[in-house]
Amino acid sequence: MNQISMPPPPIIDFKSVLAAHRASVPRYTSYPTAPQFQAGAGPALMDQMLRDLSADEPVSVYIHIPFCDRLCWFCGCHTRHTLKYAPIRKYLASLHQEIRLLSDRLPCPPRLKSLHLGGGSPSLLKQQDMADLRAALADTFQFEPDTEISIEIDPSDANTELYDGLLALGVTRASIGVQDFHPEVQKAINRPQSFEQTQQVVQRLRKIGIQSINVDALYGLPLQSTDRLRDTLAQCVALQADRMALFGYAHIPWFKKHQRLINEADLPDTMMRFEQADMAAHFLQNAGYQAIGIDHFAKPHDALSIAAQNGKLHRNFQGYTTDNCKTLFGLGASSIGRFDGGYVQNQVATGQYQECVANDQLPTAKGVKLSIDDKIRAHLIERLMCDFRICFATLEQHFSGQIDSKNLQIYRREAIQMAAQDQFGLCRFSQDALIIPPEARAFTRIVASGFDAYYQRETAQYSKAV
């Protein structure tokens, strides 16, 4: 029998694309996103989560740790150089009045669905302070038997302190930062970490029994090539990580100074950016790992996979999750939380965070209250980022009660107008859906952005769209 052959997916001019739309797009971790946050909103927002909060809801909480005993420069995080413990014994002590102040105001202590320390670098901790951390969590989450505990590692931090800290923490699942294995891109970026190294710190978490491992890995640095993408990229195929993250470098100077120590002249241009995540997409999958969103993936057996099969994957602030609470508390300076109602954003500076708790005052700072039209463009925007389709009904059945069908109109008109105006390729409008076709999935970010009603008349600077 003769098979019918399908015709080739468009060829999406890429060039054109970016030329006919703002250089910068957001990330959507978190719609609005965060220059929408409003100064000095925080405390009644977070008077609200709280009161919000219902006895048998589970939450997550994320805690950040700004402190790292080596500066990359490529990085986009809120952290500060030290060589010294001094600064993250005070600021850890800080950390341990936020917790009690926030367990004096919670009215019961709530089920911990998913924990995960983030920075800087959590792997400076020392092993009783993750005790002590753990502790003091207890006295106010209820931690279950399938409660999900996530660290980022710095595998230079790697000592037989931080895998008893690890066990002391209860981590069942570990990130690790390799950005890039080339000597040259590496120096560049003021990151120096062998493959060797690397490895062994991943063996060491299987041996203690952390067996859900993610690694971070980046395109777009300075020095680096495509091929030189690839031998990173086949390295961390042999470290047998579940999960592999992919982002791009986001050059932000004006933002965050110390990205200055970086020449820009070695960094690739938006046409070898592509070339390096079309590259890296394909690789990874022909290794046997599936694409997750627009730059996460993971192996057919990993809980990220099977939710994305699912339709039940979400986007959080740590990229893409498999976390469905509606409540996610931040702890720790510049950390944000959320709530049905909005987000809270701790005070950023460590040390008016630290003013603050000292004061017995807990650190919210900036916040965001969602209008219902916020509540829906936040749902459009996740969908796209995570299920590339919007199913209209399906937005129906999500707000049922919320607010008027025929309200829901509006959405589904706009969907269907980018459809009409799309002359790229980039998204179609079919059975009641909006559908970014596979072959225009790096555009995502872009097409979410139509959704954005703050997006078009904001001056805010963001990451590279591709």
Ligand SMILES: C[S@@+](CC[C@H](N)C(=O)[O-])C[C@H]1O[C@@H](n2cnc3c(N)ncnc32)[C@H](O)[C@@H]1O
Given for the second form:
Amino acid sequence: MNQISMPPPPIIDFKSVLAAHRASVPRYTSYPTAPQFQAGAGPALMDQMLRDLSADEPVSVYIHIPFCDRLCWFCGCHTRHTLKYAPIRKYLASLHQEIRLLSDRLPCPPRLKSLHLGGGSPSLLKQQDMADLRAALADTFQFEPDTEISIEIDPSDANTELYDGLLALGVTRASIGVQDFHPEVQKAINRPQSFEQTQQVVQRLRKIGIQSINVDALYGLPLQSTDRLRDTLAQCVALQADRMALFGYAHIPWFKKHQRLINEADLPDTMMRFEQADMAAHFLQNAGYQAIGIDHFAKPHDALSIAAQNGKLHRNFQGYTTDNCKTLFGLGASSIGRFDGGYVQNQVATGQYQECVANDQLPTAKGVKLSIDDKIRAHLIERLMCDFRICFATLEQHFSGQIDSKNLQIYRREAIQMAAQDQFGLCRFSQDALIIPPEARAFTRIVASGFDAYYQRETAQYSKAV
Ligand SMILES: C[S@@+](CC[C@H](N)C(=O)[O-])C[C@H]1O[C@@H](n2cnc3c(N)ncnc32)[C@H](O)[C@@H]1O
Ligand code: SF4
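Moving from the form predicted on its own, what structure would you give for the form predicted in complex with the ligand?
Now the complete complex, all chains and molecules, led by this one.
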């Protein structure tokens, strides 16, 4: 039988793409992005969020624990180094007070679809504190048999007490920070962590019944090469993680001062970052993972893969998720909450957060109310980031009753114009859909920024586009 040979995918002139676009682009874990949140707008929006919540609506909760017992030089998270437990204990007291303040304002305990503890390192919490947190949350939200409870774990925190604590909290998914296993890379980012130590943690988690494991790794780190990254990925595959997140290292020393400890001469340039990301995507797919959005990978059985296949993937502040709740409560310093009408963010500084709750005030500091234009652009950007395509017929269904279909033509026209003006093959408009072809997926954030009305006129600095 004659084989029909397919033409190779067009090669994207990656240098020209980057030269033609701004070097930094948002990661679009929300739209509008955090720099658009306005100081002072938070409390009124939080009131609206509570008013808008219907009695039978399931909700999600994110809890931020901004403490670590080590300070990795690459870290871009909102966290503080401490070797003492006293500040953590004090913070937890404030967290309990915030939960009580929220509980007083809720007409009845909402069903809890998912709970995520992030940080910092929530794995620092003592067993009793995890049990107490679960009890406080159970007074405010209804846990259900299928409530997903996930937590970020720094393997260097692991001890017997941690595993008992995870059981007390009812954790169903653990996310393990790996970053890179090469000793020289680890030295350059101040994060020593052996494969054996990490493997023991994964094995122990599975033994106590936490079956779903995510591993975080990074590309673009100092002294990282494609070969070193490949070795790290092979070790991550050996851990048999169900999911992997492979983030590009965001070097933002103007914002995270400790990143100045990283020798910039050791950082791979943009071309090398691109090659690392490209190699990683091929390597993980050959190892049996499916690519999810721009930086996640999951085994075919995993809920993320199934959601991605069914067009049900979502994006939030933690990255890609199957969570489709309209309402997300963000608890703890700097946490961001979301509801249909907007976003709210808590006081970022831990001291100010604690002061607010001590005065019996919800610590909401900033926020942004969404116009219908924001909601539509948020939807367009989310679909591009999740599916690499926007189908304009489904857009009309999605917003039916909220906007006249005539007004939706604006967005279709924008998409057609974006495709017509694109000289690099990043997107095309075909059969009423804007499509990012597989070979251009590394540039998804750039294409998505075409729908970002704020990005077009602002000067905020984000991380590298690739
Ligand atoms: C809160 S941390 C992980 C939990 C735990 N503290 C640990 O380090 O293992 C969440 C993840 O954010 C990612 N991350 C942190 N700083 C980053 C940066 N500057 N650029 C890109 N990703 C970063 C890392 O992959 C990290 O595992
Ligand atoms: S990477 Fe994790 S352990 Fe390291 S400083 Fe950041 S949050 Fe803490």
